[in-house]
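First, one chain by itself: the form predicted on its own, in structure tokens.
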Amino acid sequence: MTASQGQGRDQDLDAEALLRIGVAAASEAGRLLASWRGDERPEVVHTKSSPTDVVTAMDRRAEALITSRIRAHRPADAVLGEEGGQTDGGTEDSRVRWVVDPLDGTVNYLYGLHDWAVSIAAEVDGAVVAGVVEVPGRGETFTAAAGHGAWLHRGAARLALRCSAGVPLGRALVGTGFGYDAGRRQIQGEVVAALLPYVRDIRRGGSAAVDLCSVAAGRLDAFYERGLNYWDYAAGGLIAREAGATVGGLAGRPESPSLTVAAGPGLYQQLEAVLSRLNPERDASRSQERDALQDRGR
């Protein structure tokens, strides 16, 4: 390989753009899901893991726009999607897999209300190296590179992004969500009552991407959830670390489906050490499960 042919490869692999591509897909994505001005909800045409877990004609919409737009710049790159699975470009010589969840927070969508975005991660070897998280209800959109910063833009302002610091565990406001298996969300009820006394105040906004980036913005002090697929945190996770919080799992554990939390990095020990008492054992084979499934899945 020349040196001008190896210059272009990390041209190709530059974070900007990368991050670039990922934003006007997101862009569009997002104009498409907010056309949707219909006197009754967007079709649900399939469930997943339950009945309340749903997929409507616009998630599958998107998440086909959004693969398209990124094949027309990038055809030899992977693509995990939340409704297509993975898909490959067609040649193992590209080192870019694009993380893209079209719709989360789906039945904040389907109800009218504005925490739902588009969520686009590009990987390069298997670390998450650009995201965006787009906010069409709020005209909002989360970006970060990484070692560039996280930035929040709304019309022609760009503000760049500090999650909050210095909150000790009893003045934060926490988000979390919530599963759609019944019997996890209610260990995960629990888990949040016997959290409450300790912590200020709960929030549950349904959008797992938007309250990372929400850490990132400083609106929420912190963030956990168990049982999150790697689309919905992978994105916003990388804005939540850019913009100086701490995000991982468990006992030193990377964020996983098995729990992911984002604080500041104090607060960030302190929520977990909460969290590792009130984990519950009996859940543990379930999440285990989840990982290896998950990990088949990257």
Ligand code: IPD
Given for the second form:
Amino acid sequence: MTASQGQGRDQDLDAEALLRIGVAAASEAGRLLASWRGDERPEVVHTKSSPTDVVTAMDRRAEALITSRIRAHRPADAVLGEEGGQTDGGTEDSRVRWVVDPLDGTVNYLYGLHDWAVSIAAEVDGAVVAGVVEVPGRGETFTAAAGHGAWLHRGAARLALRCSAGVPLGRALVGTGFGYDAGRRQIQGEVVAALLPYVRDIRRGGSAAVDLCSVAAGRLDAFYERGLNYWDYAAGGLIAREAGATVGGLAGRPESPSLTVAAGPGLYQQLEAVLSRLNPERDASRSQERDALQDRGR
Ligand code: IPD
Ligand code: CA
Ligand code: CA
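The block above covers the form predicted on its own; next, return the form predicted in complex with this ligand.
Following is the full complex, with the preceding chain placed first.
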């Protein structure tokens, strides 16, 4: 490889250049989603893990649009999309993978509530280096490139984001969310009920990507949810982290579908300690137990 080819390859991996591609695709997908003006709810074309885990025609159209815009710029990259799964690029090897939730907060979208978002992250060698969360209902775009801070764009204005600091758990406004599976929801309800006496209050916004950006902006002091998918938190996790939040799981583990927690550094430890005691990790084994019991009862 010549020196100039090597330099070209490095530029191909530049986080801010990747972010620009993600922002353009998210903005176009946001406009497409917001353009739906029917008097009726968007059509539900499919259900996934449960009858309430719906896919609308708009989820699919938005993902197809995003994938085609990414491919137009970077045909070799892989794309992991919630609706389409993973598709690899051309024959040439790429170190970049895009992680796309074309519509996070589908139920809010279906009901005409504002908090739904387009979430796009870019990974280089498996690490997220750029993320955008476009929230058309608020006219806001949240962005981050690794090492370059987190930003809120509203019209022509650009604001640097900082998560809240020095908030003790007892004064913390904590966001969370619930999965679609009935068994998991019951246990999530038990955990949230047990957490409630320790915190200022709880919010359930309906979009994990927006919730993580709300932590970045200090609109929530903390967020946690068990059972998220990678596309729910890939972009928002980077945005929260670049705004100074600690983002992870329990006991020093990274954030994962098992548990995603985000909060300012001191608060994170306090919330993590309570969540560890409440042990949401029991969720999986208890759901399995319940499923086994139900199976035996059939
Ligand atoms: C959901 C939202 C919701 C969270 C769920 C997610 P979707 O994503 O992020 O806030 O509580 O766990 O599945 O289905 O609207 O893309
Ligand atoms: Ca989602
Ligand atoms: Ca989605």
